[in-house]
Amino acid sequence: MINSANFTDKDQPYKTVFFETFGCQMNKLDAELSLGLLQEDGYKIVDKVDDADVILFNTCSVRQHAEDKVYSHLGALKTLKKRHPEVIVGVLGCMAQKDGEAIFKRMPHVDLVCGTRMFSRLPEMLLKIRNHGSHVLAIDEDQIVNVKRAVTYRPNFYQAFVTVMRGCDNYCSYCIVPYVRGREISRTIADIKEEVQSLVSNGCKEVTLLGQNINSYGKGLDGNVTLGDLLSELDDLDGLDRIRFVTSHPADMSRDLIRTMSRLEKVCEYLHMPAQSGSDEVLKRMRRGYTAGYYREFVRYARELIPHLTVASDFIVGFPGETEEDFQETVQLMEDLRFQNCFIFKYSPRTGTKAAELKDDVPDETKRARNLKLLELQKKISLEENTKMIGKKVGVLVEGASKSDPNRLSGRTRQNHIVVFNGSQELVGKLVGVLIHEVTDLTLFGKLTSCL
């Protein structure tokens, strides 16, 4: 481990960096926190890898794939790093945390190993390997966590993600977050509380609770503390808008956080709630903890609950032993439960995962029609679903400027519905009103009634 706590930067040659994350909410957070910390430390973030002198990725593992991707881009730096030897290669987060020493052997460019616990450390680590030019592996299993926000810097002004606890306790067959992620630490209320009121003063509206499990959030903490709890702080707080958390276990949601959404104000009517199937046969080999009948009974007490909720989805196709009656019955599920959205993967083995020990039995090309056949339904069902909105009005908090046409602007309902309209810049941050005239099945199109 790192000990440069005596160095000094006396000549600071090196003040640019690059930054790319790859992989899920909690990614993107941490790399605005290490992004947060570099600038305090003098750092200028630069958008071409050719202008800067750090070099940094913020990786994830959970699949096959985004490894991969992040190989591909290490590899294509051996000749700029030919060139220019004195600029710093670093490989950040979960593929770090797991890959470790390999890294160097694979890419020896490489200059930093850092993993999913040592962020908070990194003005230290780049000045150690300018000021010696050594590489540096920060992968400590035992760090907590704990950097103080500079809520000054976050992508987009009126809303922020916030972390409230870190790591998994679940160890689902398949998946290697709780190796790379470690296992679960709640933050405080206060402390939480208090971050979110930095944010509020700063101009923030919407904040989104983050936690690789977080409907397990009170954890370690002295006292019966849960995320109903927390929900119900934060609901009190003037000047705050909304309030978002995801991702949600269905082994651990619980009615009583239904009952708690369905009476506070501010929490929006929107779950993210991976299923990941349909079949209980393959939930049990993914050791997910519910059957699929539990997860239609939790749902329907959920909508009953919370009108107009919208439910979000995550599956696995492909998963080992995965029949065409398994498969079909996460067709059935999806059909009868009509999320709002669903990201659909292909299964991947992880090293050091239960599920790396199966058989990965299901040939590629039937992983890829089941994939596609549900990204299809998919699409089906949000277009089916989104039609049903044309001409209601919908309260949309105003993000900006539409990425599909810079000159509109766009936001998001309470539900998570992305909508775009004509409007003026001033309107940015404010909470309006908007007429759905048109929808496809990813976004609703409509015409500004008034500010709400």
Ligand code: SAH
Second form
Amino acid sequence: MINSANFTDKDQPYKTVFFETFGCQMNKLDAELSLGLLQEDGYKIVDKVDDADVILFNTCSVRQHAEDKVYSHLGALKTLKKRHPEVIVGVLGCMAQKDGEAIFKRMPHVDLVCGTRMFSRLPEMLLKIRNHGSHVLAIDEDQIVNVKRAVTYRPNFYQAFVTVMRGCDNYCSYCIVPYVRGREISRTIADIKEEVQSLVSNGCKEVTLLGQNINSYGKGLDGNVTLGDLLSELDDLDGLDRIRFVTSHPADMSRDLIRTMSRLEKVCEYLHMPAQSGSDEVLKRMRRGYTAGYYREFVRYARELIPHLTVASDFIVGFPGETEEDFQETVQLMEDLRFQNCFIFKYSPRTGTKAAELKDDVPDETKRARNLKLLELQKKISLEENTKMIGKKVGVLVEGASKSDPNRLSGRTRQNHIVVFNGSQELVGKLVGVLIHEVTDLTLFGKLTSCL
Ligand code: SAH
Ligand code: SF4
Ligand code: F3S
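Next block, the form predicted together with this ligand, ref. the form predicted on its own:
All chains and molecules follow, beginning with the one already shown.
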């Protein structure tokens, strides 16, 4: 364990870092915060493993596949490490928290294992390894992460993700997150407001607030603070155009929050609220705390109050005991609620969770077939919904060049549609009007009509 907080390493001539991130948005933001810290400490970020003095993987444990990928990447570094033993190899994040010491046993060429609550001390840990050549294991769960953000380091100048809470207390039966991210801890409104204010002063126009279970934000803070209170405070910030928040848990959703959303000008008409299944029996075994009927009714209420609201969801197929009838109920839910976008996953048992005690009895080919069926259904729905946008003028915050066509611009509507259109680079970061004339299931294409 590392025990001194007073190392500095500013004068080292060489320091390059290669950093790869797996997993959810929260992990990506932790990567961004870590890289900000390392840059301040004099590191240069490189995009080839061969150019790096330090190679770091920020890892995910949510499904077996995510872990397998990291172990295979780590295995591939064995020969490099043999040739260059001075290169530091580190494993960060959720898999580091979960597997801890075992990673050194399985991959003896790894130098650093740093869990989900310790990454703010990366620079000193790396220095310690370099100076003493020793392994560092840092997986203390009781740490409270408070990173002074380097606001100038972010992938997109006009948008930023902001962590408002860490951890999860929900313990859905299939999910490893509470075990690797620890208990829920909310940051104070003052802290968050200060961070958002400094991002806005630095040019940021849109923030997405992050929490694994964001609508329970405020639990444990003084004075019965809620996500609605946080949104109201941020809505007052001059210079900020848009606020989003993810991910919402249906059981923690309140009608009060929907009313607040509908009232606040900057809060976008978009909800990512995973349903996971359309079958009450499966939802019960998943320990989700709501029924499909409740979920449907909540979406109906939200859509009634917030015109043009789009809803995105996650689904798990092949959960233990999921019958064909259960699956058809999921299909029906998807058909009825017409989500804008869905992430669909094959169930993957995670050791230590409640569901891992149940028999993983849905054969892999059934999981695969169900996964494909939902993907196809969602694709069809997305295309149909997007087609309804043809002929409409939408407001777009321009993010930059389109990934598929660098000669065109790309941005998003408040409802989180991706819009691609012709326009000059000066429009990046501006709100513009675009008339939609063509669509696919993933993208709207249009013509610039005005600056808003
Ligand atoms: N906090 C979010 C989701 C976090 S994990 C929420 O509660 O909605 C992201 C998604 O991964 C989940 O919504 C779920 O659909 C999926 N997932 C989690 N554990 C899984 C497992 N063991 N197997 C397959 N998918 C899983
Ligand atoms: Fe996992 Fe459930 Fe927590 Fe989401 S709410 S992170 S699915 S335990
Ligand atoms: Fe994966 Fe950890 Fe996110 S397990 S989904 S990276 S919280």
